[in-house]
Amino acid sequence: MLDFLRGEGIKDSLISDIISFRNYYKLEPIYEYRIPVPKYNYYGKEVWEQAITALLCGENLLLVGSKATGKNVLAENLAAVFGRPKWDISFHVNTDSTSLIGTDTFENGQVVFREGPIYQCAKWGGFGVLDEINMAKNDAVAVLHATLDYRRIIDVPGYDKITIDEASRFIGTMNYGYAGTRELNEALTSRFMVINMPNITTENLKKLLLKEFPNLKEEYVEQFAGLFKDLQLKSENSEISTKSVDLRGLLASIHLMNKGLTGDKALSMGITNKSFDDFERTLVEDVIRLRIPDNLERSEIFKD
């Protein structure tokens, strides 16, 4: 990870920052499995030094912004780069504080304290992913209030209270209109650094596309990350819903490609099926018409 980020012209302060980091706060063995190797590396050498150096610093992290800007993939790719272990806590309708900090159960004949994902990346250094933490009930808020604030310190009801590790660090993630999503409050907001997640760049995708599929040949890089974008403006005109602006689904439909499907059967799988409204995925359809042919066959979009 320490090479990527030099291949994308980091600055040699951060990285060398980083490394003293990694050097100085060390790790129990037993969780170094949670050490994420990241699937895909995250592009975009400005939110790099922001996030960078805003977790240097000690701060917690909130990554805002629309589908498909990255936030859980840089999210990932920032625990690899710390090499610290990673803890993902999803909101939900259910989620409350016992789910977050741990719960009394029976052991062996005893009552015993089930340590909670907060609980565990707080006194074990590791870095607490809080994803679409705009859907946090009240009860989950509360937690994160003491958790996050500059007291640094967990009161665990009922046992006692623990310091939060100086190297755990929290990233939240949040996208804006999603159903059972709400504004966050302004106290919980201010306990964050909160970077704006931009839309990928297309000089970016084709870095992803060509690392994901360095056999993928180059005019299929281009039509690939064009037709991405294409949807990406439907969205943002309001033609089409956010559904089939999916880069999971066109990476994974390149799979399908890679396998030996054809382009039309592949790419109706991993964006077009997405939508649920007839007319909608008409207008999908003509959009991947535009860019990739039918019936297109892998030995036409692969070099070997």
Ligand SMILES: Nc1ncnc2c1ncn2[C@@H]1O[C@H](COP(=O)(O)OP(=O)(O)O)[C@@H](O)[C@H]1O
Second form
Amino acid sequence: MLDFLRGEGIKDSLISDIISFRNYYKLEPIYEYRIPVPKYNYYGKEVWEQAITALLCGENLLLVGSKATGKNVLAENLAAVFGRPKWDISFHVNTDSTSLIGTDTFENGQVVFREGPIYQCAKWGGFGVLDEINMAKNDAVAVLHATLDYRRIIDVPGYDKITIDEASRFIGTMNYGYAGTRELNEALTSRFMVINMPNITTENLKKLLLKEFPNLKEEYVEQFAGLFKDLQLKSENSEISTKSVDLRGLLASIHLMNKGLTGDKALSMGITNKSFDDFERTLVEDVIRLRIPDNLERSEIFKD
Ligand SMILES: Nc1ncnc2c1ncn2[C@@H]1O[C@H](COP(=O)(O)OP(=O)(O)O)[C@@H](O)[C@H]1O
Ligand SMILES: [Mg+2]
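One more: the block was the form predicted on its own; return the form predicted together with this ligand.
And the full complex, kicking off with our chain again.
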């Protein structure tokens, strides 16, 4: 991972600070398995440098952006780079203080405390990914306020005080820009350093495509990257919604093409059909057709 960062041109001083961090903060061997081995690398030098600097300064991070801007990929990459175990904590209607901190349960006739993910993460110096944190309900918000407090002590009524390990960091993610997303309350936001996650650059998108599909022909690296940018532009100009601007869907479509599905069929599943509006779907198909001819076969897209 550190070699990857060097390759991306991340400042040497930051990399040596990361190495010091890793040497300084030890880890219980039983939690080594939680250090992620990322499947994807995050591309974006500026964001990397901002995130690393904030974490080195002991800050917690909030990654804000539209879907598929790499928020979870970055959070996982950061835990890997800092060599810390990762806990994923997602927020939904049923997430309450018990599911976050833990609860007393009966085991063999005895009362034992079953530790929740926030508890474990805080205790073992983990990186806690607070996924879709803006969806947190009141009971969970109270726990978050305590967890993210500068005193680094979680003090929630009904529980023992928990001291947060010095190596622990919390990384929140939140989407915005489509129906159903909520704003984060001000007091919670103020406990984070916030990064607005940019859309991936064309250059980095090409890198990502080649890393994922080393057998992709040069011409189609260009066309797929161009297609994604075309869709983004149409959406920015409000000609289409963001539904079809879906990098996850594009990558999945290329996977299907690699398995033998024609280009148009694969892209209809991964991109076009994400919209449920006939008129919008036609617009999206038009954008696709300009770059990807109908019935495009696997052999024309891939080298092998
Ligand atoms: N800047 C980026 N660098 C690397 N991958 C990216 C980037 N932006 C988006 N992706 C890709 O988009 C997909 C979704 O990433 P994810 O982190 O799950 O998005 P989010 O959590 O923002 O919705 C992944 O396949 C990821 O590799
Ligand atoms: Mg996500």
